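Taking the form predicted alone, here's one chain by itself in structure tokens.
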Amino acid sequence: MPIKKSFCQVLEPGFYTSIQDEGRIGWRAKGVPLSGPMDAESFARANRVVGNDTPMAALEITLSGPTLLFNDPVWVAVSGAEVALTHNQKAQALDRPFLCDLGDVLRVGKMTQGARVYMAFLGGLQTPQYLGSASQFYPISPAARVQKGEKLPFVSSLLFPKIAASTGETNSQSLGGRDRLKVRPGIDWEDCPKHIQKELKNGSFAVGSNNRMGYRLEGAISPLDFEPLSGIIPPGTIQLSFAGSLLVAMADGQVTGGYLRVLSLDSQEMNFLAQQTTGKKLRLDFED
């Protein structure tokens, strides 16, 4: 007799929903991005709230979310941006564990503040790994995001860990309440012309086009009059393009590049930036 598989089916995938775990560690030297969650704080919080001792594969949901139909019971939690979340057409709170049972429909609406939420499952999603990670990144994985009709497997359980049962957390991520992005000097800061350093410190920027590869920050910065050598691009690196745009390498960012690496972000600031949307105005706050 065949073993019944537990899963939720993707009725609608949303704007951009992908499977992410902690990332594809150890492959950057081969040209493979780290991947993993854009907002690691919200990803880890969703896992903690649902009772996972360590972060496990979850859904990263951008701007508007999916509609899921469950064929078996499993505990779920959603954390991150402010969003309308409905469970069988009833409002469901964020940062609280809840049980989705056979026939239940879970819908994630549009973000009202912030850009990303994370949906974690007790025991994690049981999707295939590629190069040691379940994080979706095409062409390492067969697809870049989940597809309509896809079945997402999980470990079914009605039981919830007693220790975690009262671990309701609140969202500590600042989604949009500040207009300062804290930066540090980058690898090539000393090679950056002094007049451009001054423009960076005094300028105002707006979030431009953005995705899992990177964020573009638009502002009045003078173009470079020389071409830097190519070098490594760690996640959080802020490059200055020849045209004067700032390019922030994010989770799926390239591993090498040829622009001047003027600034960098720590993990907390990357979490903050990952929750910002196009048009957000920011000033750069230089660490002492």
Given for the second form:
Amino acid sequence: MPIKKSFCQVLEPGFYTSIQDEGRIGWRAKGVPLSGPMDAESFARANRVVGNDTPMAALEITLSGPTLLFNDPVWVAVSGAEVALTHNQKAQALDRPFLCDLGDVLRVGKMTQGARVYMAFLGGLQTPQYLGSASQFYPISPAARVQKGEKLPFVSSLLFPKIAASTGETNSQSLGGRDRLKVRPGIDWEDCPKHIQKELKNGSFAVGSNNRMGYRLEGAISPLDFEPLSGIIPPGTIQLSFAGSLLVAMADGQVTGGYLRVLSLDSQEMNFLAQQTTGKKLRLDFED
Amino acid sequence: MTYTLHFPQTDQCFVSLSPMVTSQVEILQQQHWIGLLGKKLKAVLKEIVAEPRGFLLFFKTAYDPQKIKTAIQNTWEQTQAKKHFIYKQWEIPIDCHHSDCNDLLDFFKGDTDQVKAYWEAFLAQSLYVQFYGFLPGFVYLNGVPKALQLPRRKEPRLTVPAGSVAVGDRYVGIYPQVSPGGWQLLGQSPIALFDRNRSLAFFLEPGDCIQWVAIDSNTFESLKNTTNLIPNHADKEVVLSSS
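Which structure goes with the form predicted in complex with its partner chain, now that we have seen the form predicted alone?
Shown next: the complete complex, the earlier chain at its head.
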């Protein structure tokens, strides 16, 4: 079976496309964010569908996608938000493995529902690792995202993916159909004044500015009358800013932060939030 | 010191410490505890991250809280029995007359005598590493006496140069990379705390001691261009007084 090192070339990088694997585990004590996929479930599904037994370095594509030119055959799968995916100008279904051959052009269009898709390659992207991870995060990696003209390395192989294990899997997540976010009390919940706890339970929020570091949820929460100390902010932590909005730490979030850690999201809720875009209205559901 | 446990997520456990960890020996004690826990829970643990109010355990998957509680209690008892701690003492070069750092002149409204007095007191003050955060390689240095604690700038700077040594309230920090920053800049160090192209990265450990070595701008430039420069350092020991 012929196997050789090859690549696809980035003709257009899209709005924000970066290489992500499972993240930079073990470096947070030195101030290095975890990184990794924003929607871990879609990332894992794309990898499963393409036939990778363990999740490997893939492309995380935000809002509108890249155009790639392939230099050798490789199996590819795309999972996540609803998006027009065209393979040599023909529509290609999500959550299905397909072979991109020499000279093929793969284009990921604009997302129509949701915000992120993952493009996984059989065998994973072979980009360099920094501190044990291929996840792009500047300045740990030399660039924060893929650049126009860049060559993305993979191992070309005609080896057929284990399709038996991958067919039939589709997106079971809710991309935008719900308007509640399930939260748990954060590390500092007990330090949060009672009237603010009540406002959080009854308040409504709108997704504000957002990126791989965090999501801002705009609301009208009373400001704190004390300044909290800096503390650890694991991804999923919701901090209350001085201006009364909520700051959700996401994959590239700083290891420490200086606001009150009022609430926390589990990974499923982070996956959901990672598919939301500016303006989405949300209320909070408190888990017991 | 007492601890309480919080469970923000099923795969996280926050060990909250009261009172806060502030002295060098307390930091070394906390690090020792984390080290023991890390070994004991190796099979289920992703990583442990410390801060002044405690530390957070990240697990690979949802954990058995009872097992974790036992491990935390056992390692805490072992930690309390330990009285001698080893740490490293580092000599960190600093250029206090660097053109990028004139916050003290602004702060003291151009009074050069006050600036000089501050610098002299600052350079004589040894500090110790408390924790990393904010940016990869950004260290929070504790042990800043009240007289040297300065409030943050009212308007944060959009760009603080890499290597800047700055004070913000109770901590002194060293900026590992160019970034926005609101602390008062005191000087420039040529030591790269993180540089992907050098093998030296994150060499400071919580509990390590830092002594400043004043350098001029020529020395600054030559040290800045030295690859894999490792500052002078020595092993030291501290003994916990019985409480």
